[in-house]
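Next comes just one chain, in structure tokens: the form predicted alone.
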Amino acid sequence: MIDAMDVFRAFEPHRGKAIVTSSGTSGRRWQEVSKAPSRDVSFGSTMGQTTSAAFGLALGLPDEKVVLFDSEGALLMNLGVLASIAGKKPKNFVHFLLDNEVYATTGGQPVPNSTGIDYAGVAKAVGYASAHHFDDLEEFATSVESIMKEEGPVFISIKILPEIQNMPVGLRTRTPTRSRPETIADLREELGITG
């Protein structure tokens, strides 16, 4: 299993000028990492809608590559989406999943078959361009600039270490980012959309 901020830092210097996009627990450290927070999007607590929301908009931004870091916690609560997105074949999404086996934000509950479903397989099945998987990081960090030149939709899943929270939720230390309203803001004036 990889860090997920290792998987972030060897993303990073092949990102261009995508628009990123995280969910899960392990998705709030992109911010840690990203250089350019203009075109990152936050879709807040939503679990188990980010990957539609993503796919959204990859289809209304044909022509701005959109990435999505996903957890596999929110994936199982919508997997159909999968279908949608093959179905609809955009060329600029590449989605990331985040696989570390539980639900890490609310105790570390394993997650349904954590251990036996084939992510990538799946996406493949439905109907991805095409799809990865990883476990190793040095594998990832060597591959992940020929991915990122593919046509989408391209799936890529990763075992990363859980970071779970098992403080209530009222009592934990909240990382500042910015509202769902502010990043969308952000990214209109940085494709410069008007009205």
Given for the second form:
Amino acid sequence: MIDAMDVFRAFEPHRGKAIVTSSGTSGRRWQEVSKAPSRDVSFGSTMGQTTSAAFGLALGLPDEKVVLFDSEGALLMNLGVLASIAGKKPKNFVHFLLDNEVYATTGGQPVPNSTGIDYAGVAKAVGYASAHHFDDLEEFATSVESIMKEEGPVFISIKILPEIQNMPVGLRTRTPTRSRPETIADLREELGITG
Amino acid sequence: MVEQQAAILRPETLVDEFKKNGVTHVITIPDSETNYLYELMLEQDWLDVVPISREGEASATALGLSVAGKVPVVLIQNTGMLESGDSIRGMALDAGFPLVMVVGYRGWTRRGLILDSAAKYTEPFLNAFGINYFFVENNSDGDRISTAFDEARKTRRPVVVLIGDEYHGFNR
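Now that the form predicted alone has been shown, please provide the structure of the form predicted together with its partner chain.
Every component of the complex follows; first up is the chain already shown.
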């Protein structure tokens, strides 16, 4: 398993001008690595629906690369979205899955069949253009540049270390630091989208 | 009989209202009552139909499209709307963007008792979520769809158009 921060550090030099969004406990830490916060957008975390929002964004901005750092707990709540994405084949969509095998935000309880799901296999079988799996940082770091050049939708599952939260929700550090409306407004300004 | 046929809500009316209001994408799960509408939408070069796997995806997909500057519409059945409760809460109401949801009112009947629980809970659901809705039963109600768009743009909230013609449907 890989530290999520190492995944982000390996990805960041190859981001280009991609728009990045994330879900899950580890995904929130992307903002600590990002060098282009005006191209980072938060959609909130509603029962796996960040994936659908990222899909909609990719459909609406076909000339922009859209990167999602998803989490397996969220994806399992909305697994049918893989077929929705595969059906529309957004060439600009790069779908990372950070798989820590647990619901980290609720104390680390395992997700269903936590160690037995081949998410990349599911994505490929459902119709993604390509799918990859990594549980070794060096292998990921040497592959990410070429992956970012692939035609989407691309799926990359990565086994990561869980960052388990046990503090009561009200006592946790608030992340992301910008609210959803703020990130959306900043992105739209960056892209010159009005209305 | 001729008057009845003239009154039936025509799929062209919905598509015309979508075009008039600048709709770019229709996020939908087809149902057995709307296959002609689906085919008609696919024929429109200005309109992108986005099939989804479950209705809970609809509000979030619409949010992403809206952030991108597009004008999405959600087209689902009331059963799917009931399933989508938390998505509508988190991705439409809380996100605060204009969204028209066209919802087939399965089980609605003008006369007699409503026996289908999908219909029984539809309007209480919308009232509980504080979502305004407009009822469209026949072709002469079509302009209410534009009224729904106006309200959605003004309030930056979801507004529902309930299609009370669900059991007639848009089959050929």
